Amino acid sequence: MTRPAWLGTAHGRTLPFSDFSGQDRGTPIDRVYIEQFLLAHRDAFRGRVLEVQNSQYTERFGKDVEAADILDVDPANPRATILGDLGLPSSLPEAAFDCFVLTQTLQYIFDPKAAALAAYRVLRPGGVLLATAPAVSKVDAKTPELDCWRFTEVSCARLFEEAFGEGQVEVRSYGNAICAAAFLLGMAAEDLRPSHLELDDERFPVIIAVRAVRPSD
């Protein structure tokens, strides 16, 4: 059994309680604050979703949904019904969903601006993108050489309303300092008061999260 943390527990410590951002000692702090995000915007999963790597968060949330695609730049995947890349916009389909459900994927674009501009390019008019990004995470062990950013509410916004215009994007953030340091520390939700997870702090994000939606011609 894993042995529960606390962030006193940490003083002196130079190396995390897991590596795996707190996946193998229970629910990854990040993924809480996701899952709130899609939860509070699930009326957007609706038609033809499409969704990065596997359909997750579509099964899982999705109800009147009437096709589920999944996109994913590796042919390796077999899962995936749309071979893409999201660097390439012209790669992918052109309006062609009405919900983009695109989550921790943005810092493995070295081109974000091209990245917005695809998930504008593969939504219907009226489509709904539900995106989110990290603010503050440890570098990706398995791909360091693709995990390139993070990201602010400011950036964000600039990024998303270049592409879908001023008035079509909603961002905000959530986490705090305790959770952003606990994060790093590899600490799971379950270490943390249930209090210290539900204050949003917008000074010390953990994650970013975008709804942007594709004017209606």
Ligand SMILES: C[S@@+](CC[C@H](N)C(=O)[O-])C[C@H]1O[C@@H](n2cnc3c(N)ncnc32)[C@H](O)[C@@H]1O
Second form
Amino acid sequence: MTRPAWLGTAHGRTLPFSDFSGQDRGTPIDRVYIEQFLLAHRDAFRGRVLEVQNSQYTERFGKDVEAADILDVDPANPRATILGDLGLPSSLPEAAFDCFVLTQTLQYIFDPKAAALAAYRVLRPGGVLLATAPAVSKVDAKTPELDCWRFTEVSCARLFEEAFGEGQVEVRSYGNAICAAAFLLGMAAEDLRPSHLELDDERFPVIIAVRAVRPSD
Ligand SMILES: C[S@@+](CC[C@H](N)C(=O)[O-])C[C@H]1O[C@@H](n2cnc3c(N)ncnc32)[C@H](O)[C@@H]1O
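Please could you give me the other form, the form predicted in complex with the ligand, since above is the form predicted alone?
What follows is the entire complex, opening with the chain shown before.
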């Protein structure tokens, strides 16, 4: 069994406790926040829902889902029902979805303005985007050559307001200094006390979460 990690035991270390953001120890800290955000907006999972890479959150949080589609740019993903590039908005179906679940993907798209526009275009009028993006994170171990960006509340607000329009976008951050440090050190949520995870301090975000609505015609 993995020895519990305490922040004190990080003293003198130069390597993290995990190379996999804590996934091999328990629940990655960013996932706790992503799930809190999606749970708070579970009413948006309805009708035709699009998610990237798999449909884990649509299955978990969806209630009135008519169809669950999976988007990927990677043709080797056997679960993908739509192959398209978020960096190339015209490669995606237009006005086709009631909800787009875009978790932890924006950092891979070199042109995030194009991705915000793509997210707008795939939604039907009235459709809802639920997006999260890393504010801090280790570099992706599997595809480091694709891992381009980290985000702030300001960059996400500007990106998505440009695409969806002013008043259509809510942005907030999750996390705090201890959780951000623990996440980078490869600690899992189970290594922390629940009280560590409860405080959100916008000065030290772990993730940025965006809810945006495509205006009705
Ligand atoms: C780390 S996963 C994130 C999605 C996953 N549901 C999650 O919450 O972790 C990143 C996925 O985004 C895909 N991806 C990367 N760049 C993309 C792009 N330009 N367009 C569409 N998908 C892309 C990758 O192939 C991969 O399946």
